[in-house]
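Single chain ahead, written as structure tokens, the form predicted alone.
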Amino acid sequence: MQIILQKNDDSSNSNSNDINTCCSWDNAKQLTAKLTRIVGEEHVLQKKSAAKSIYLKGARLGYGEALCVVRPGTLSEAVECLKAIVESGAVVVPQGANTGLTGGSVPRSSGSHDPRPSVVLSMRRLNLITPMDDGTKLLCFAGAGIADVGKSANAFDREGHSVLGSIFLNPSVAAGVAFGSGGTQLRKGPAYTDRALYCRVNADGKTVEVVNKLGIVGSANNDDVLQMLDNLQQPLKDNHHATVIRSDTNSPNGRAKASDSQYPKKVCMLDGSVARFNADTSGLEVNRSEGKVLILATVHDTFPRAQTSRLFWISCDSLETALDLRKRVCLASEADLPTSCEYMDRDSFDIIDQSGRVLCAVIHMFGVGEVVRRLWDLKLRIESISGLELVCDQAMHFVNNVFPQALPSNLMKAGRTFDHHLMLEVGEYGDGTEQRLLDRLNAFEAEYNANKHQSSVQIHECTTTKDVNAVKAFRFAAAPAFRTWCVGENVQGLSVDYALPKNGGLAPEMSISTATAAAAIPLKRMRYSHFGCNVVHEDLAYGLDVNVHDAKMEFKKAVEQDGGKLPAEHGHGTEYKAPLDAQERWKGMDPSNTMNPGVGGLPVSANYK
């Protein structure tokens, strides 16, 4: 759960004596000058900026001060950096593109009375992707972009593992299998591999050890392995397509899962399980270690394009409804399972047109990729600067209606007049996938129709690029526009993600126990979802007099009563508790407490004391 914005909420100012604690540590002059020998100068940043600031505060919540951001162009270079870290005494923060939603991105607070100080690690400079296996499989650097990676398979006329929600700010593939981050892709699953090249802190807190788990031809040890995808690095820069990697497949490794294969089957099998969830303690250590390891590099599967795609927008006269149609159209043949199913309740449609006209045009304009990330990082540049915390989001509620509206005509009525609404993409695969769900989308709409007055079911396939393209950023924007709402309205908002049984859906009933929580009734409640795997975000908006935090412990009351599991796919960070078997997973990969500490619950102090 994260608070979006909260009353008194200091948390984005930096607080001086965490810089001073910083700058006193007796090693620190010692190891930013190592750091600066292993990365070069304008890789490691240390004074106080705004260049330094994007690095510290987390996308929707969390902030914390850091010795310093180290930034290695090379895998060599971050193994290093690692092992300069580790021996130094410090505590290190791994970072991909710093999109993260529970503060697990970066450094804890003043407040975790932990005396290490952090180190950022970032990976986005390594972020390059190589082919594999004639383009089957796509070998990913960590710093590389989920957006990027659906290039590279392009090229070989596939597809990529994950679209996200924040797939228009490339956040990366590490990142996603630390997370076990899931998106829109029913058919594919969440992002998963039994196939990586990593790091972890041994038991004594000061020495590193690599593991190799790639299974590529050449990499017979580590010091092989790293040398040899280095030396790739400017080849790959010149040409992207060349496929230079193949999997071995004599060995165990090289015949690993690089994706969740088995997920079609799961999620159609609509028992009181959920699809997934972020404390799933299954697979290789990399999977959902949420920062405990350092990932360098990860293998995937690409998976075949749809030779014809069709997206409808559904709109439903109830939840109920909705669910039905899941049931009986979506998830009844693991065959053919549709490429996505997403849902939006009418408080979401309602806050996007209202908050998110700007970002929907953005996106239209530039596209997902470099563009629209430096204009992201631009903004928390700007948020960074004290007094300057929300002024980003005023202005985009305040011009949002100067922007045309961001979707067609007809589809901005149906959802003034509907409060369900899917968003079906349905694709061909060579062997009538489309057309044997479409007709049992056909018969669901003429049964639900059938002798009534007023439409239970509406349906408007999106036929131009145009239009295709305004509804998919229309939901990409959900999160962001919440928000930038929350902001525009004074108002405190908080956000959960949480899967439900798969053989359930309906919302969460809220209970009010006492009188003075009766003020806790949300003033908006914004529910979308993954709705194919049961995987939902919901943003709750409260007037300025509430207590976040008793309504959030209400909430998560509310959804574990239902046998939903929370949180589903952005990560504990800092604000959920992990189950006790994932908190001891987390402490079989980093026994000293040098990674990430403090995620999940867990204690900040060395060895978890």
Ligand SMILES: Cc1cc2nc3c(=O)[nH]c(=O)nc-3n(C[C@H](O)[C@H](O)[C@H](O)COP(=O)(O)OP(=O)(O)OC[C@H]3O[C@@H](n4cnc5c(N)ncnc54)[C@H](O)[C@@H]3O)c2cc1C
Second form
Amino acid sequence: MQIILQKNDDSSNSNSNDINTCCSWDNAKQLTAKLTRIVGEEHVLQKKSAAKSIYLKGARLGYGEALCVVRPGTLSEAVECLKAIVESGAVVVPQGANTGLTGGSVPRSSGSHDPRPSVVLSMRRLNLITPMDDGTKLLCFAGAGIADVGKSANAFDREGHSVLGSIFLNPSVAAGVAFGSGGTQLRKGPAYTDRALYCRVNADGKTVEVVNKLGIVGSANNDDVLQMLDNLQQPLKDNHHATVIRSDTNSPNGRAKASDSQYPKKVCMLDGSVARFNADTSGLEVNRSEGKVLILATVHDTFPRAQTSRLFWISCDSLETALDLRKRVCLASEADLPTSCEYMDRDSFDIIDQSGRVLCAVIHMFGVGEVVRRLWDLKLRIESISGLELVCDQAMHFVNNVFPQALPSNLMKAGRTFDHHLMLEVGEYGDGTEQRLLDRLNAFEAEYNANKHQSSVQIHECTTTKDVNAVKAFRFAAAPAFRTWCVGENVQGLSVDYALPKNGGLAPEMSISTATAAAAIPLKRMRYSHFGCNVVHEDLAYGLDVNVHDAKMEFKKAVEQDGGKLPAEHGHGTEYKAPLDAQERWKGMDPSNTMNPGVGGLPVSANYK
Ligand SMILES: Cc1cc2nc3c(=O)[nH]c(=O)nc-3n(C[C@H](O)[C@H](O)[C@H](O)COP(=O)(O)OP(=O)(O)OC[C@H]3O[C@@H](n4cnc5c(N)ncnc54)[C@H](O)[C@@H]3O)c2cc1C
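Since we've got the form predicted alone here, give me the form predicted in complex with the ligand too.
Expanding to the full complex; the earlier chain stays at the top.
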């Protein structure tokens, strides 16, 4: 749950005391010199600068100072850096693409009272992806982007494991595992693997252990595996053939899961449990570890590519109708699940239209890739300058209507006529999936619209690539558009990520008797979700006179009363308090509290004291 633009929110302001703490720390010079020797001067960012600031400010929440940002270029360098930082007594904040929304990817803010300075360990340069087992799996270095994973799988006519709303920013594979990031892919489930190479800080708080659960041939010894994997980067440079990586099927690790293979079955079981949530303690410790171990590389399944794919925009007269469609069309059979089924309500539609056109146009113009990523970083850099925190969103809100509507006119009309919309992507996977799903959809439409003057369900198929891309960009623009809208309208915003029971799905209601009337009735209530999974992102806008913290507590209560769990896929970060069993699991991984201290409501101090 997050509060943005809340009154007195200091999360975007730097604090000079932090810098003094970092620089006056006894081991500062020694540590930065050591890190410089390991990775080279260019990859140790020490001085306060625009380049450094993008590693220190969270995408939606959090800002803290760091002694330095270090960017290793090989796995061995990453391990050496970690050892040096740990030995020095500083704390480590592992970072991927820094698109995390809950503050856990950046150093803690000035109020933490922990004398230990932070070092951001950016894994972004470690971006190698190499196929395994005839392309049915990929070995991914920690900083590889999920959009690039998709491209690598493509070469084998297969698909990567994740599509998040942030895919246009190419978030990292390891962070997906560290959070259990979810996204749109109903047939694949959240990012998950029991095959990983990672580092753990030992209980003495001074030494580091490398744990190898990759299960690949020739990787039994830890030193060998680091060398072997680092060598994969060399042959490409020297124009040799890369070493072929294979699963060691004789070892338990080589046979372990490289995706949440039970997910299709689980998601179709419409009982009172949730499909996925971040405090889930199952699986190898890297899963949902939130930076308490350092992930170096992971193995992930790839998935069959749909032979054909069709996208439908389905407008419904009520949420109940949409939920019935979810049950009877999407989740009727685990054998023919749709590729994805996303939802947005009328407030989402309106806010994206009122504040998201610039982003949609940028995605339309440049596609998912490096240009959009660079523009996003530029926005973060500008926002990190004191006094300019809001300027980008103000500008985007102001010029919004100069840009064209992001959707084709028939969908704009549907968006303004109905209050509930689904984006249903259906694929043919070689076994008649598509036809069975479409038969169910057509029967559903016929039943609902029989004998009615006005349709309860209106189905539009997006038949051109341009329209398909426009719908996807519109959906991906939801979260950034809410921030832009709040800034532009000068209101407070509250963002919540939660999972509802699979047999539920109605919007949780805050009771007016317990919440103040103002908290119970927000100015806007924007609900958009990974509908098939019942994972909801809800953004609530409030006037400046409302106590958003109280509203947040009331909302949490309402979700939990409905059997829901928070957070579902954005991770706890510094925003959500984790339940005791999840906290204990993290303490077991990192007994000295050296890795990402302060996540999930844990103390920030050494040894959790
Ligand atoms: C516009 C937008 C839309 C989004 N949509 C979705 C969505 O649909 N679904 C969803 O689940 N999320 C979504 N997110 C959130 C975010 O993109 C995901 O959480 C993503 O997985 C974070 O990846 P990252 O590389 O940016 O990680 P970071 O933000 O850099 O890090 C996230 C966490 O992982 C840890 N971490 C990073 N690398 C490592 C490592 N090598 N070892 C150990 N720990 C590590 C960090 O310490 C941190 O706690 C969205 C974000 C944005 C901005």
